[in-house]
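In the block that follows, a single chain appears as structure tokens, in the form predicted alone.
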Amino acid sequence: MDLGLRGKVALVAAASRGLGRAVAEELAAEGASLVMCARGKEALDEACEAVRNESGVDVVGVPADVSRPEDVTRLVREAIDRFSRIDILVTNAGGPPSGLFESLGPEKWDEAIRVTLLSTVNLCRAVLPGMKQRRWGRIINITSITVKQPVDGLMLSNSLRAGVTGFARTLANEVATAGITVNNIIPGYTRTQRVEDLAKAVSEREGISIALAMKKWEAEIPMRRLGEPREFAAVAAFLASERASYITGTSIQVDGGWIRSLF
């Protein structure tokens, strides 16, 4: 299947690892022209030329922290200069820290709400005027599965998600339009950096081994295995193509079906 996504740009934030590089990947393989961002310059560098050798795409890589407004205006002004447009936004970032809600002071919810919910915000301030201007327009957040059913220890990104599935489905509604979508996917347990984190913050809150948690959130999934990056990927490929012309507003979930709730 011809996804049409040969020639345009696509930004995908935390894009040096886990769910963000595989979506990167993705759109590479499908031909799109890629800015990669991330934190750490010597992983993104790494991350962009395994892409670029591998698809032969134009691929720029800018560090960059987006929870910080003026990195995300420098990252945005950086890919306009390089490729005149963005069609494609991708947000993304590093989840917040697992706890109870007693655990977590002021300060660790400031930083969650500038990592989780307004780096997502900003990204898509800045995108759209030009998405608008050419009315088309992809954009993809990838939130969690804690959006629809929480998770015990996940406070943070229990509250802080679901406050970008709001954002993201009204947006949708605000720009429907002018050619654009906005959609969100909802990654389960996949087999990233992440998920071996909260593994092991299980571990030590419960005082079980990693293996043991990882064992305890495969017996609750009915394919009974966690996810694969590509897996996840190609659901933000397609989302990001011309055959998803007609979806908008949406939470899809990529969980082997951990999420039992009817909608």
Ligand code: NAD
The other form holds:
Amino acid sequence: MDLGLRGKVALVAAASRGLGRAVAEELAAEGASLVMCARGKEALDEACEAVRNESGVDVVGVPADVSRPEDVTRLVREAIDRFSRIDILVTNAGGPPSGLFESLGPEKWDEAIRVTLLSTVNLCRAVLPGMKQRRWGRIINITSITVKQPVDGLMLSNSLRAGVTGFARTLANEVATAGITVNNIIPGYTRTQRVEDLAKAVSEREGISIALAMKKWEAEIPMRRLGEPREFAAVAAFLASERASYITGTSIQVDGGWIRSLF
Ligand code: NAD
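Structure of the form predicted together with nicotinamide-adenine-dinucleotide, given the form predicted alone:
Then the entire complex follows, led off by the chain already shown.
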């Protein structure tokens, strides 16, 4: 299937490693030009160079913290200066810290709102005028299984990703007639640094080994294994494509069957 991504310009946030990087690699493999961001310049430069060498497409790295509105403005301005437009936006950021309600003070909530919810809102606000003008756009938000089945100990993620999902569903309706789709992809337990960090937190909280924490997750997954970032990224490439033109307002789970609900 030709996804029709050659010549499109994609901005992938938080892309120096993990899911964001896998999405960047997949879009580049399909011929899209890329703008990648992350906070640390060194890891970002390394990731951009690897993607560029592997795919041969144009890749620009912009160090930016997506929880800071001024960084988002600069990121999008630099992307447009370089490529004149952004066709595809993939919103992403590091996951909020795990923790039970009593361990999370007001500063932790403020920070999580900025990182998880407002980064998505601000990135969308910055790219939408151009997409509307060209009457074509794809917005893809990386959320979490927590939006369909909250995970114990992930109070901040459970709370704020629901906000992102409500935002995206509402935005999808508002921009549908402008040729712009807005969808979320729900990762299950996928082999990245984030999952290793979460396993460490569980091991400390429950007094079990990190290996046992991982094994317990695998036991909950019908496929009995963690996902690979590439398996997630394939869905992002499809949703970003011309071929996904009638899909909007959805959340698609890539979780090996972990979510047990019907919808
Ligand atoms: P990761 O920790 O492996 O990678 C996170 C990336 O985001 C890194 O490149 C990091 O530099 C960048 N980043 C972090 N904060 C940033 C910020 N404020 N501004 C710019 N860049 C920033 O995480 P991951 O596994 O790739 O997860 C990506 C998202 O998906 C996270 O929000 C995570 O909570 C969520 N998620 C992951 C899983 C999983 O199993 N991996 C499951 C559900 C949800």
